[in-house]
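Heads up, the chain below is alone and in the form predicted on its own; it's given as structure tokens.
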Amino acid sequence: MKHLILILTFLLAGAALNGCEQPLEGPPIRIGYMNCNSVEETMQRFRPLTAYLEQKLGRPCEAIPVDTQDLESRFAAGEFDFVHGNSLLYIILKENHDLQLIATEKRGQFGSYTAGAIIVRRDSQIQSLEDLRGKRMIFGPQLAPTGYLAQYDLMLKAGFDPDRELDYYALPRGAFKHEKVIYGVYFGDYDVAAAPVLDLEIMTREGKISADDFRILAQSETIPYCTFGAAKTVDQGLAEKFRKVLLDLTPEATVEIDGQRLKVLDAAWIDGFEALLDQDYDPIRVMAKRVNMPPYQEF
């Protein structure tokens, strides 16, 4: 019996060393996630990823949803060790607070890149950007690189000044702003809309719209998609481990949440991650300077 107990003890210890849960050590790693549509959706998407990071890093990790407009001030106040937000927010935090680039999210037809489009209904008489004079337009959120910045830049490059030449333009309020933009032109409340190409792709795939419902008047060059970054105070070793966990994620990776085993990438609506360079974000910097937007705005 004594030998049996020793054998069982040895086997259990071996199992613990070979993949069973290990005690988490150290202070919590605080991860700020930009709200896209709602706090509930953000937590549903990123809680599994956060739990997976916790397991792989051996440190407690805390997922903290944060509104886009508040992300910079809360980051500057030291609330987050890592942040996940759009690529314009990455540039703002890089320029103003020395954010370290960790990894870029891959999703949709362009992978780790995305684009913005100016769209009209298929039956619209508008055929070019010149035809937008005197028309009503709806943009996405002002800090959305492919819902506002890219489209505004497209018009400026074409010699069209939205502030002077549109009859009226609006920014949607509340949640699901990009869907509201697309539906705004679909239902005829506006003549033209600034839509992320990815949202058009996703809404088409989900059957919410049809590709035949719209025409694209202009589309921006592709620019980096949503991005993970680390505060300059984060230990470099931890930052590298965090990056490796993201880059090594496969569609088969799972984590248990509330008794359910979930696929981490599927839950987060992500296809994977890629290690881009800071210089890959330069086209967004050029756009932001031309449009007079943060972090380069001149008053």
Contents of the next structure:
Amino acid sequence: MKHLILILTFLLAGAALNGCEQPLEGPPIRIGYMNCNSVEETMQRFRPLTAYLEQKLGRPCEAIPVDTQDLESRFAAGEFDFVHGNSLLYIILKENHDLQLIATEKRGQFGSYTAGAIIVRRDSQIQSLEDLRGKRMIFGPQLAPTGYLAQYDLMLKAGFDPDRELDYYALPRGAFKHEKVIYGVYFGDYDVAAAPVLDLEIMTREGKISADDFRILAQSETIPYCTFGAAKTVDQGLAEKFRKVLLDLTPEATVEIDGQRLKVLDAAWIDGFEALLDQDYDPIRVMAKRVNMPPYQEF
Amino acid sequence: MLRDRFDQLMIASLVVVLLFAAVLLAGAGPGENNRAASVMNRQLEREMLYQARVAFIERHYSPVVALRNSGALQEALLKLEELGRTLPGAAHNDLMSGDILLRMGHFDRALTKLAAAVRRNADYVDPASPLSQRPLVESAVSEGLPLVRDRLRSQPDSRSLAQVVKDGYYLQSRLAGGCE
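Moving from the form predicted on its own to the form predicted in complex with its partner chain:
The next block holds the full complex; its first chain is the one shown before.
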């Protein structure tokens, strides 16, 4: 009987200790998250992931929303230990500030990869890139790898100079830029648009558009999607732990935020993470050089 | 009692009729008939189910097949996204995605999608099934698995690549006749 009580006591104590949260120690880890649409949306998406990282790393973590255009200067000023941004920003920070590759986000049909497409309405007379001469085009934001870079590069490779040969082109303002681009063509404000394939996929899945609404004139090769990186000053051990937490994340992982238990990946609109190699990003480097974009821009 | 010849004849006739009836009942009894009918019914039901399935797939997926065959692979994938709204979790959605991703050269994604399709519906690897897609699955395994395995060798800590290799082995085993 005594032995039984002793065993039960040990089991209960073990369970209680297991249930306790790991105490957080050390200075906070600052994680910069590129805003896609708004600060509120970024925080809503990434607060659960940040809280999860905090639990797993045993260090306080701080989520910092950051505008795409400001990301490089704020990173250079040492504001972030880790950053999450698009794959062109990864190249810029890698080339200019020795960013370490941590993990690539998976979302949609191509997993950790995605592509850019040049689309027209299904009933458009435009049949090829040649037909774009003198037409009105709308691109995504300028630092978007699959909303601007990939499409601009597609046209240059086809011998079509968008700067000279289009009637004019525009870039949308404010939030939901990729959706604005797609709707811009759908409602006839523009003849042609530079649409990320992932956004076409998500909008179709959500019933916002139909697969029959558009024709794809051209599509880029697939390139890595949004990426986590670490500053060169981050300790290798911490960077490895951070990577492992991300790669081990499953759709079942949850965290408590404001009294609600949330699924970490669902909340962040992410399917998972993958360990890509730096060389997997080379096609983006080639595109950026051809399009004369940062970090290779020459004047 | 049975001295009368007529009585004897009647009794003998009765015995013959009874024996004949017994033979009929025992030899070609209704149980056998029922079993045969039930087997036939099952075969018929199965056949009807297959035909209904094939017709259903043709009706819903023919636009995807047409886009795929015309080389509009991305549009075909988008059409599948649209179908996913009305047919969520359909095995054929995964199968078609796997087919298109394979044509696009995304071997890892193709293997994952095809493994998901076969897990949901083993007919895709059954050579006798009208839904069989063995050549597609065989080419995904023969083309994709060595590439993914090579990549895993250079990145042994990649869990997602390890999972794709597992999916590839699963398909290989199903093609070889292995069970779940």
